[in-house]
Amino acid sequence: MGKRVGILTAGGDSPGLNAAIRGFGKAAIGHHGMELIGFRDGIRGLVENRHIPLDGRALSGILTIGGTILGTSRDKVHKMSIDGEIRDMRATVIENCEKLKLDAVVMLGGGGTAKNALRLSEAGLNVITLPKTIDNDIAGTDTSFGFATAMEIATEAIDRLHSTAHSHHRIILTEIMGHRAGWLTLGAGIAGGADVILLPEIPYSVENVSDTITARLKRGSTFSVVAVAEGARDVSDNADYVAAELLVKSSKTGEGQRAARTHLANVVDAQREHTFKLARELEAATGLESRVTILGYVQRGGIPCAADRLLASRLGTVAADAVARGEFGVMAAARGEGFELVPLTEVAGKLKLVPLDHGWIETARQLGTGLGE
């Protein structure tokens, strides 16, 4: 008799989730003879035992659909809000999976999902994850599905903003998602021909950014397009953020941790509109009108591009093979032209930032793109 497997999507939505569900499902059912059920709304559905059967008919026609047919949530399995109380629900998840006679659970998600998966793996559940995020910040994999589509969307936005910046002789700042990693902004900035690219990994100086724009003015370029990562900060703000993070890491007591995290949250809130602040500073320094466009969630929606459909489909089949072989506690990762199974211990709690010696950064420098350094 074939294995019985559950699948869920967790964390933020992303292009390619349905393609990955389909990829795993078609390989698991059609090639390996498994039975598949889908849990509603991520970890929340796993805890509340809300699920639906997934057969060939349910998987048909979802390859090109954005979002996730299963729904999603950002719950932490060890700290879930249940009836107004924060509880550890790992034992409940194990019990539900035993009742359903599941041989494994496949979890599609990003960094938070990897941490949930590791906690459940350590509690005795057979788990495999697939890397999903537009941020491309998951450790252990070269790329994740959702990233290529989001980069295309951000690139197209920069393309369109060039014409209005040129027409009105303005500085246009485009804020791009990515959390604390600059992959999306860097890739879209290079592909879209941004004149300045500001990343979380490289704290910027407003003076240096304005110098780049002023130099363009002297060469006859009466406009500039600035790609700004949502996590980018100027040197001063970055120092405040780093100090707040260090306070969190160094706090030993529960009360100290809570106070430190509150302080960190306040620092983040105070810096939330940094792109608007930068726009005002650049307008004052250069004399050019400045405008801000925040792409926001438009980067996470819509039809996945061909690259993401292909990646999600291939990762799904790799995961199906792993379940068939009984390999668990791993993430199916893209490595070069192939794929590997990476232990969750090497993924959970780790962040893949843009290395300062990465080829994309060197490309930007040689193109004459300002990085605010």
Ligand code: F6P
Given for the second form:
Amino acid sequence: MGKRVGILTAGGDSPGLNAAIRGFGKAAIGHHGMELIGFRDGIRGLVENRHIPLDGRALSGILTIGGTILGTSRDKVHKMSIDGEIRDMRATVIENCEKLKLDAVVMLGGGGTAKNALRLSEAGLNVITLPKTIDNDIAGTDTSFGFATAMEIATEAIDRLHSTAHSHHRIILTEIMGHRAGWLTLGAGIAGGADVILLPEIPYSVENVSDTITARLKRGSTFSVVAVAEGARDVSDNADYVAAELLVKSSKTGEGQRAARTHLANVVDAQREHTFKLARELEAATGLESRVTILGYVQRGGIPCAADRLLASRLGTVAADAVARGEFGVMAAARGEGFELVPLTEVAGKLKLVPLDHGWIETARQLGTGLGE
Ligand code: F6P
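Form predicted in complex with the ligand, following the form predicted on its own:
Next comes the full complex, and the chain you just saw is listed first.
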């Protein structure tokens, strides 16, 4: 008899999730003779036992659809809010999967999902994950589906901002998602020809950014487009942030931890409007009018590009093969030209930031793009 498998999508949605569900499902059902169900709303559906059958018909026509047909959530399985209480729901998940006679659960998600998957794997569940995120920050994989589409969207936005910045002789700052990593901003910034690119990995000085813009002015370029990562910070804000983070890591007692976490949350909150602050500072320093465009969730919406559909489909089939062979506790990862199964212990709790010696940074420097350094 074929295996019975559950699949879910967790964390922020991302273009390519449906392509991955379809890729896994078609291979699992059609090629390996498995039976498939889909849990609704990520980990929450797994805990609350909410699922739908996924047969060939349910998988048909979803390749190009954005978002996720299953729904998603950002729950942590060991700390879930249930009826107003925070509870560890690992045992409930194991019990639900046993009752459903599932041989495995496939989870499509990013760093948070890898942590949930590892916790459930350690609790005895057969789990495999697929790397999904627009941020491209998952350790152990060269890339993740969603990233290429989001980079396309952000690049097009930068293209469009150029013509309006140029017409009005303005500085336009565009804030690009990416959480704590600068991949999206750097990739779209280079592809869109941004004049300045600011990344979380390289704390910037406002003076250096305004010098780049003033130098352009002197050369007759009376406008500038600045691509700002949502996690980018100036040197002083970065110092506050790093100190607050260190405090959380070094606090031992429960009370000390709580106070440190509250302090960190306050620091993050105070820095939330950093792109607007930078716009005001650049306006004062250069004399050019400045405007801000926050790209936000537009970057996560809509149809996946061809590269993401291809990646998601291939990862889906790689995961189906792994389930058929009984390889669990792993993430199906894109490595070089091919794919590998990477242990979840090498993925969970790790963040893939842009290395400072990465070729994209070198390219930006050689193009004369300001990095605020
Ligand atoms: O991880 C994807 C992402 O879009 C990040 O770029 C961003 O920081 C975060 O999710 C936003 O999260 P939420 O959807 O919970 O607002």
